[in-house]
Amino acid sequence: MTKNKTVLAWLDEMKALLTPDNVVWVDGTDAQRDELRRVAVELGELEELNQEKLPGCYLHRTNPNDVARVEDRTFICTSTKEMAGPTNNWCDPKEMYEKLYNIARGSYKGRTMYIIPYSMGPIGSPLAKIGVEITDSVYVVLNMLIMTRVSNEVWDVLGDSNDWVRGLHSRCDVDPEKRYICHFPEDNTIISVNSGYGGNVLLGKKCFALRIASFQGWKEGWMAEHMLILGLQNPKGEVHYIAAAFPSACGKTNLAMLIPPEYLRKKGYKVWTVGDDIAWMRIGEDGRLYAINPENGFFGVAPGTNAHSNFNALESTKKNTIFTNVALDLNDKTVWWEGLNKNLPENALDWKGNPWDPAKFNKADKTTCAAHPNSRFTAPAENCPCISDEFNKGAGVPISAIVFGGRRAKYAPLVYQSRDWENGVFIGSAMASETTAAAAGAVGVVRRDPMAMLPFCGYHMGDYFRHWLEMGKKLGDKAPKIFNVNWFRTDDEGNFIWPGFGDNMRVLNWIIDRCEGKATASETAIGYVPQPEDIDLTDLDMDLDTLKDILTVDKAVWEKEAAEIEEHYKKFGDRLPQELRDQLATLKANLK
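Requested chain, on its own and in the form predicted in complex with guanosine-5'-triphosphate (GTP):
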């Protein structure tokens, strides 16, 4: 295990507070994992699925009050409120520690305390960082074994260093009134109580790799972003890397694992997945921006995932996967969710474990769904048929393009390119998207979600924008080009106009061609937009006029957008960089 004094002292403190009956050191071995699966089944936390069809796969149902991230109960506890900024809930650290310790005190009584040493990023990579999570949930342990790199080697790499992130999770009574997800960036500490759901409790993910890491990156000169990373291979065999930030449930996993349309596959185009949710990026020795995926698995949205929309994700879930809040097909003990196929199961349990009546299913009414809209799979990255060779190397991949995007039924064109880095930061800072089931609260409401980091930025967002601008200055002419995409424009009946999924490759090719100086575009008020002929529509049932329609920049609509951005910017007061104020003024002038 470890002789690290800082670790042992913290564990002693936690044991005294939580009073567990047993302590288990998690070591990442298959033998221990198998034993933990057995325990989880015995406790009723997991249900074993058909081991012939889905070897190593299990189903978990959360408490129905606990199915998504809880943004209104997520806090950044910095020494001053100003540091956390206007977009985060804040509480004085001393007060919050006291409150949380009072909630957690004695909560492991009659339970086991699991100690999980994990690395975000390949163990020992100079870009990786170490965390220790303690939890009383076997489900959390089994998920962390998939999502992060857990091993005794982590202790060896840590040695006697104090550079590690403390994570305390206690499920307590899963009481939504006492649920708190709290971050203490100045102490490298996370405390999560009264939840058992994904992003609230797998502390390596959003809590560490985004909220704490974004704070660390700000102090240390690197970036932690809510981004997928993909490698686009062209017929010459060259691979260009793209990082893309879309808000939760807006298509990162899908884009990261894209399969190009057949005519492009035949020419030799291919996409490799490096990551589907989080990117840590640093400036390399050659001055370019390098990214790693700190995770080791995918915590992906199940509904809508099928062999056509995302073959690679579906393949990734065929073994050693934990399904959370999906439906159980009792005929053969397999899983089902809306959008998996058209065969609604006749004999199934819904995500709450109640018999499900397919006759009552109504697509428009989420309460009739078999699977929860935010049901997820936790699948090992090594299962993914298109996982990149770079995934485990830890050196990072050089990023050619950064892509922002979101769900906008109107406004944003299919794709456009920023004029330069500063203009790109402006586009990211003004991003808006319709809310999804990934967080508790209303769905389909447009909100500003800068760089898709609104729920994940661990400090003042004005300082975060400033940090982006500083990174651009350091990168100079080696900076990635910045783009914006929108796959979600709808027609008057509410249908998506752009086919999306694999066909997004057509847009990615334009993006890479722009980076290489090969493709043309027209300059508009908001940036460079392709001419309809610039997007290859081979084999697609779409005419140029429709494409033209979703590439149009409507000035009246953008004037309204500019006014809304001005409102949005007011929140940041004098912490909003002047450069962004100037960018907004330029946009307004361009629209005149």
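Given the form predicted in complex with guanosine-5'-triphosphate (GTP) above, I would also like to look at the protein as it appears in the form predicted on its own.
The text that comes after this line covers the one chain and nothing more.
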């Protein structure tokens, strides 16, 4: 409980609006969590799995109309449309509050209101922020207990402050026509109605950690980014930290939990996971950029996760995990999804709870899958075998390098370094990925996703780019070096040339060596590219000529790229910083 007047006033307003039958204050204790699990099973929101094989693990199925984030129903509600910018859906706050309150009014009747106090980041950390979410879903409460730090200590840290994010979630009728996920950055408020899917209702996730926090960081002088954080330990025991941003389907979680190849493991190299999805970064007292992972768990995509693709992620799901929309193997009450292994379960229920016939399974037809393609696991970060010792410390880790990346078949070299921070912001602002066969629509279509933040930036992206530039000026010569990677160059038959996965460590080593001034590079039209000899190919089935090929910069391809970047920039109008226009002009000149 709290005596904070701003919290209590808001809760009184919400109770009057929603009219719950009961109110439960969530305290984060094991005893209450166990009771909530029992209630969830009783209500049919969760199904208990085999507690010997998967202790503390449960299965949840969402409504089939509610299986993913809904970007067309996601709004940034600022006082002016210009503030939200051209990449966000906008609505006037007054109009949207009225609409949402009318939808939510009385929706908790016959239900319980759960009040969740949570900290994004270690409780009490100077880099952390506090939120309060109310929900009528036990599933949401149990997921928030995994994904955030929920405790009565949060109230102690908050004290009388009004610096906290209000979050209202109501399942209502799970009606897709009345589904809205709305953010009011100027009010520190999030409202989600008519959804039960994690990405729309775990309001600490993308809603707070990126859309609201990016706005807060803009106003307060820090950064909320869609980035993994990893620590790379060399044989001397020294650890350097990297923050990296990738659009979806580019191996972000795999990189965050990378296992070095055997040759480098034997030499003593290790990777430590600080975060797999979000980084909050502030300038420290020593002038360097420090990052925390504001989350406390992993909200991972299940299909394709296996012992080979991401051993550490799979290990993280072995206890106290909630699986959503995966298949249930009835033989031993465990879970299964496409890509977990090749042993198709003979006696299973699909993600909708219907009997599944493996004989009808067709890999190319998603409607025959046992698990939904966007099925998820919510797993405690502490389960991860390579979780960093710094994860819970709250001081943040100093970032040596920022890495951008995308899936490009022919254009980007394996790795290159920006000339400076400003050039690095240009590289991030033009980030793009090509669609794959797994995505809807045509294959190979280029989609721009600046800093991997396109769906998550809570204000005008032109102002967001300017904020990046201003942060660079504050950091000065202590700014992290900025790089771009592309694990996805292909040969003429469409086969990937670089092996990826653990072997990406070889590229990360060059990146750290560049930050330390230990590795050479060649200047090209786009930035600094490694000397092929500086990428360690020991024990790798690749010759130097092949490596040279994926480090080349094709000027003809890049001239086309420059023209596409120019078109991309037009949407930001006069809010696009002049520095980025100048960077584009420099690129064009370098290509001539």
